[in-house]
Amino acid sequence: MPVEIPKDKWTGKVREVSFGATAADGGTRSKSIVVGGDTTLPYMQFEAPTPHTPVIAVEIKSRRPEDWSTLLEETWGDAMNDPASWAKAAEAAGADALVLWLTLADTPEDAVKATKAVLAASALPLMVFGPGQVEKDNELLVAVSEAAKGEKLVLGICEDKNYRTIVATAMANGHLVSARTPMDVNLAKQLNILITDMGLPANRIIMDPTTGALGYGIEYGYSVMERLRLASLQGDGMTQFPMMVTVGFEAWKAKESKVGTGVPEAWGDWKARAIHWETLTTTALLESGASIVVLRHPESMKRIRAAINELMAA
């Protein structure tokens, strides 16, 4: 006797959002990336196909970071000294997109120079994030936005304290924004409302609901993302945006990933443990609805690519 699998029917849909402008769009990127468009919960292929493959982005810095794990330094080597070289290495490692993260030490001229160097070195779609300090983010991102006009960058970090400036420069120069809020459904909705009220089209917003790493609040982050996806499928227009998460940033600041000495012997091999931390965090967040994951280690990328292929083929 055949068994009929029950299927949910949803009235809502996640908006499709594209970033990265090709020559046909007036930019220099080799491709545009489209995310979103989902009409059911993640990877429920028997209900509806997942329309777009999740994106693996790699985080690079405008300056060599001083607080990254030595495991990451060993992996990327001298490429970390120069954002253009790092961009080429990340593309060679299989990245779909790049995230150039600026620093507090950068001037607007430094930020523009680094952005132009990365755009010249790699034709992958690019996201540019400020260091996370409101005044500095505004200062650097306005300069970058103007210098890369028409490239359809994703600008961040766009938060409730600085969204006006970043949204205004994104509107003026043809870019998108990454709307970042601290793990809360209502705060995410509120920021999306504020941004769209300024006039930025809804198809130029990507949500960053933030998260924690494995063992550091991932359960709460997963729950928030799941609730956002459910709300979007139920027709809430201010949650119907694709989601991105900066997994590498979260996973590699955990002690289990960052430290190889002075830890219990039962923790096992440091490198294996660190890569597991990033990989398992990413896998969980993909299954909670992330369309873009930002990673740091090439081996994690390979494992996540394999996981995505399995999920898409299910």
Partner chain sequence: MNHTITFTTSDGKTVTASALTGTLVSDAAQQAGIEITQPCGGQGRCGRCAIQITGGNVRRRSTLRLSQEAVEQGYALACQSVIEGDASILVPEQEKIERNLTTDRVAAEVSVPSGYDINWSQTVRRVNVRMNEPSMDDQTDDWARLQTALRVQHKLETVEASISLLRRLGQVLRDGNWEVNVIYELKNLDNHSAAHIIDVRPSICDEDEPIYAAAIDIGTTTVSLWLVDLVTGQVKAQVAEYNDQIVRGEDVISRIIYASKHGGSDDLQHRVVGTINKLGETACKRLKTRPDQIVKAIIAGNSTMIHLLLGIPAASIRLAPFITAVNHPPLMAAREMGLHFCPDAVVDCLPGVASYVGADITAGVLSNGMDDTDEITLFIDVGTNGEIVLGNRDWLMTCACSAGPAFEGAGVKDGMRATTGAIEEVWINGDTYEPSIRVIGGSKPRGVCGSGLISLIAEMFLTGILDKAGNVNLSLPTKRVRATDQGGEYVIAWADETSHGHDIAITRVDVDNLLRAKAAIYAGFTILAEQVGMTLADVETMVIGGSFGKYVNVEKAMQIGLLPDMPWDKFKFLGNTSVKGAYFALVDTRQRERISEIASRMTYLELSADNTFYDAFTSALFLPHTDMDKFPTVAEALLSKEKR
Given for the second form:
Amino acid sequence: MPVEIPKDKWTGKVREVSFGATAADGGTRSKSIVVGGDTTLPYMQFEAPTPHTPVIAVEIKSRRPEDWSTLLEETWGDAMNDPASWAKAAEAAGADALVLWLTLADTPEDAVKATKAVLAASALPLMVFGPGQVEKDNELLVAVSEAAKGEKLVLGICEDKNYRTIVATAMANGHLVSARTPMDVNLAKQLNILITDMGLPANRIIMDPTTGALGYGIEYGYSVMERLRLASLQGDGMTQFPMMVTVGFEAWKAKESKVGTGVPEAWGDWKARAIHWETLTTTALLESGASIVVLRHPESMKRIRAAINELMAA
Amino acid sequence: MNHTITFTTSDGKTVTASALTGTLVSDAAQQAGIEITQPCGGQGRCGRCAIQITGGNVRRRSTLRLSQEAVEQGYALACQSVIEGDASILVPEQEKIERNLTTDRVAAEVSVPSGYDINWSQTVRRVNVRMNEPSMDDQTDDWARLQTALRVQHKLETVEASISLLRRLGQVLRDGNWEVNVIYELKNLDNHSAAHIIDVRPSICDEDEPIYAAAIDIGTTTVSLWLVDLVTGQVKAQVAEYNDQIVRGEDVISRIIYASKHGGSDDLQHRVVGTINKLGETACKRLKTRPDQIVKAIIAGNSTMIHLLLGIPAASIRLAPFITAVNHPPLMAAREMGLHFCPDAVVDCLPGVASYVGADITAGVLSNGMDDTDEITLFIDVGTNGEIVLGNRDWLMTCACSAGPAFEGAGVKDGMRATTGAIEEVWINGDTYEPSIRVIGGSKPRGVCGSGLISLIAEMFLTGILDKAGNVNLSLPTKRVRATDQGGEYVIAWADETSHGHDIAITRVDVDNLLRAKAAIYAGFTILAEQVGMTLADVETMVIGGSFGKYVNVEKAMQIGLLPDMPWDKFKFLGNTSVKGAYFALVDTRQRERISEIASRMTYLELSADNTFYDAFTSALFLPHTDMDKFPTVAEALLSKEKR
Amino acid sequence: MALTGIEIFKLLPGGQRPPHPKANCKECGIPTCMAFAMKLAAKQVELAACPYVSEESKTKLAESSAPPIRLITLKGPGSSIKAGNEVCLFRHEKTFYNKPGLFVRVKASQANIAAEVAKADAYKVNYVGMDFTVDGFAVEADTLSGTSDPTKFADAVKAVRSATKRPLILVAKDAKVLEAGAAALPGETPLLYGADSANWEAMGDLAKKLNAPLAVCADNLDTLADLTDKLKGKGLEDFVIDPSSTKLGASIAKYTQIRRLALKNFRALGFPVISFACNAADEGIAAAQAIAKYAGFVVLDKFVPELLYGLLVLRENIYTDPQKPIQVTPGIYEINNPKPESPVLITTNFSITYFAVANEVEGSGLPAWLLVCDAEGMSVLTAWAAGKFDSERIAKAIKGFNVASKVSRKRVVLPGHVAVLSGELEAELPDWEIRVGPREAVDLPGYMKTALNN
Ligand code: SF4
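Now that you have shown the form predicted on its own, what about the form predicted together with the partner chain?
Then the entire complex follows, led off by the chain already shown.
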């Protein structure tokens, strides 16, 4: 019985966005990364090919974090001591891009120094995130943005509270912004409108709709991303941006990943569970529309890389 | 332990009272017979019950809305302060709630339904009756005598009367020397032989002498009364007055809470009955008649107001699952309710649908006629709450959105009601950011009323003072925009331009409040339409009721995304549709029946039970809306501003 | 296709023109015909509740309400599991109803079957107050495609059954083998796996004889539809389909296509899907995909608690009703490492309210305890208005979460919107200091810096 495969006909398309400037573009990166361009729901390759392979970025910190799980400390070891060696280790582990996450303890000078060190240690395209406190983010990111002018960084976290500052500095120095909103379709769209209203070209916005980890609200993030992708395909211009999610950050916050003692026996082996936590969360979010996933553990990276290859091969 | 409290009022009067430890100052004052206004119903929300402690001390549970300075000067909130020892308390002059009597602007336009005929349209009748004087030979009792005369002379087979009427019947018959005028109401329009007597008056009367009846709308804020002559069907007087319950809380929730306190229910009932009586008097005075000549009243009002009027506990209205005690109240006699109308005047409270969609809305639907047309109609009544009805002759859906009283000027720092001194319209120059304003009464401004706020937000948005999220753009080259610790604000009038000598400004918090109010209403529209699988584009007529509709500038309301962006000719403004509906029910019994039918046909949608509401709400929490495609004319306006 | 509320309304007494005399009679227990129609559309009432629907309308409504995906139930002696009856492609459109059953595979040849199964059967894990377990077991014949010994298979089934009372999936390609296995499960409804182009007749006969659902496998939709169609000819109705893809790209495409076709009432594929994640390169990832993307049954290779737990949680999350207001679990939350002298702030468990408060305080860097009260997921004012956030509930939360043990200074801050509760709360909590905070979360940092600093 010949079955007519139902194909969706969409009018909209996610914008193609590229970050990381090579020498040809006036930067020092070994390559630019292009994400977006989708014209179908994720991996519906019987309708149209998925234009760009999703990106695995690795989260590194400007200074050795105190509160990371010992599982992560074991795997990254001394590389965590300074951002440059961490960046190298991340590249060696197979990262496509790096996210340098600054901390509250950093001064603008520290932030610039860390950024420069990472840029020198690895030629991968770079995103730089502030610690997430509005004033501090403004202070650090403006300094970083100016110091790395022309590198086409992705600057985060750009929120409704500080978008003016971050967008202005991104515009002035040729960077992109990562527009973050708390798991809500409308808020995501609103921030995109505010940012484009300021005049930043739309192909310099990546949206971070935020997610919860498995067991901690992943369903909200999952549905918000599905809805944003649907809206963009339906032609809603202010949702047509590629999406990134900081899965590693969320997954490793969960008690299930973070700690190995004092937890129910039914949770099973700690290390395997922690990696599953990051991997399963990532799988669900890739399939709901994430173009960039920011991970923490090399083992998860490997598994996700294999999964992406299978998804792209269809 | 008992303490001695000395109250001094602003006129220098001193009253001493004794109070137990832990008594609220407001309660102690009440016991001492001193009136302290509590607009929020004693919830410590409005700060208007401030008093000054001049000796001794009280314990302040909350000092919300009092400045640190004021507290240092001894100010405290009467409703939030507890007596713990002897104290001397100064009660400042109580804010007088302005009672500016308003005559409805659309008054003159009410026309009598065509074909009105007292004998065919409605059920109140008046006849002259002549009886033989009783004698030793004719020992028929008074009541039977009247009954017989009514049967013989007017074919009334069955008549009833209340005991209170019978008590005064004998006197009336004798005063009229056995020639009297009887007013009665037919049991139903199709049966002219059964009736209930409302009044017997001691004289014969002319056919065109008026028969007075009242159409009443009890609003949370305002009570309106139309005095109608049933002989001609004409509205003879229209009066309105603030609902005297306001001193016990500005919104329905506060009143419900107050009503459930000891004695609260009686107090509120007396207050609203008092308001109606006062209105009856005012209206009657104008026509040189007396309230006891009013023989019938039809009352519309939201469900809480009707419950409070009838003294029915309203607590369940407020608590989930939000159930009223009665949606279709029974008929009452005026005397049972304390109304100073003719004692046996029939008082008919119109039926409602649900806790937050009451008889004001069913009456509104009747008066706008949406239940009798093929056109998909969207009806909104914005008051303290926003009630919405969508539908046509086939179906009617309704919901209530808790918009809050922001559009009545409450909950906004410099907000006020639409009375003298209120800024009612604002224009802002896009280059200099200087405003021009129009003030009600033409004097110096004192605050901004609802329509002023709408126009202000629209102007601030179009001139770029606000971004689409409602943030004040502090980088603009004007002194009117300034930072405060609660975000930015915009100064509409400098201190020396105002009547009270303070700057009038709108703050970021105010903007948020207004955005939330408008988003709640717009979300209500969207959800209602979505529920029946439509979009707002399918709406063919948009009816706006309430005083809101009379003053608001539609263009500005659209620009901020309060009203849907649709061609102006789709909008209809009907003023107080509720009292109008009560009037129609009064002069046409079939319309009265139609309201019952409307009430039973309306499908109520509880918004808070639905998560999709939050979605619609956040998407409307933007200027004008997250989905700009829904506001094409606003998009155009923005574009043309940009080009300039 | 399912009818919308208004389409249904037109078929009810109230929607007819002129309206039926019984329109809006309330006899169905619902205030109006329109409200009844909407509840019918939401599948919250039965059509039979209205005594006045015309025969014609009944037929139309019955057609439209036939589930696009057939409900399949597997029964063991102790429990059963359902799949199917789904109505949407994306969970936000409505919700996903029947959680896919997670089955652990047992090979007939493996050693210690009973012991291994018993371990998995006993597995129980708690997630936010709910206990999750394995849903059943799949017993697989030694060589899937060739023949294997029916007796051995039956023995394996018996061994499994001796260790669990959960439903089973019997996996073999030889009908005789399956029959032998099924014979060990009298009175149960196992899933027979499975029919393919080669064996469908024999399998069909067996399923018919046993009155059990039959899994149908093929690597393309044409053949799958063909098979269910032919098998329907034998009088079978209950199928589960396996599009047999082990690669993630192919499986997401096929599972989506099947769901889309089913929702378009393409009956030949209107059945739950089974995923043998156990055959994929990365079982965990494949199972996660299957859970989110439409599988009705998922078979795992073996019992691995750390993976199972993650998958059970994922399944719970994805199958949560998205229409329910987002709530935060009530409790006492720590913000910025509070100390015993830090203030206790009170709010409700409506997530948006919670996040507003938590974000402001977090951003201010000031330490505080945030007490989240159960107000049934409503915001402060709404909850207060509805009587779900009163002094009694707050006092209960303070006692219930043993807040007193965490602080040295017994001081709570009420949201300004409910200043009215301060008096009653004082009465409920005599040894606590009750403070009234600001009404809006944005003003909290300022309030904490000034008003609370004494
Ligand atoms: S039973 Fe319900 S659906 Fe049927 S006619 Fe009466 S109100 Fe309408």
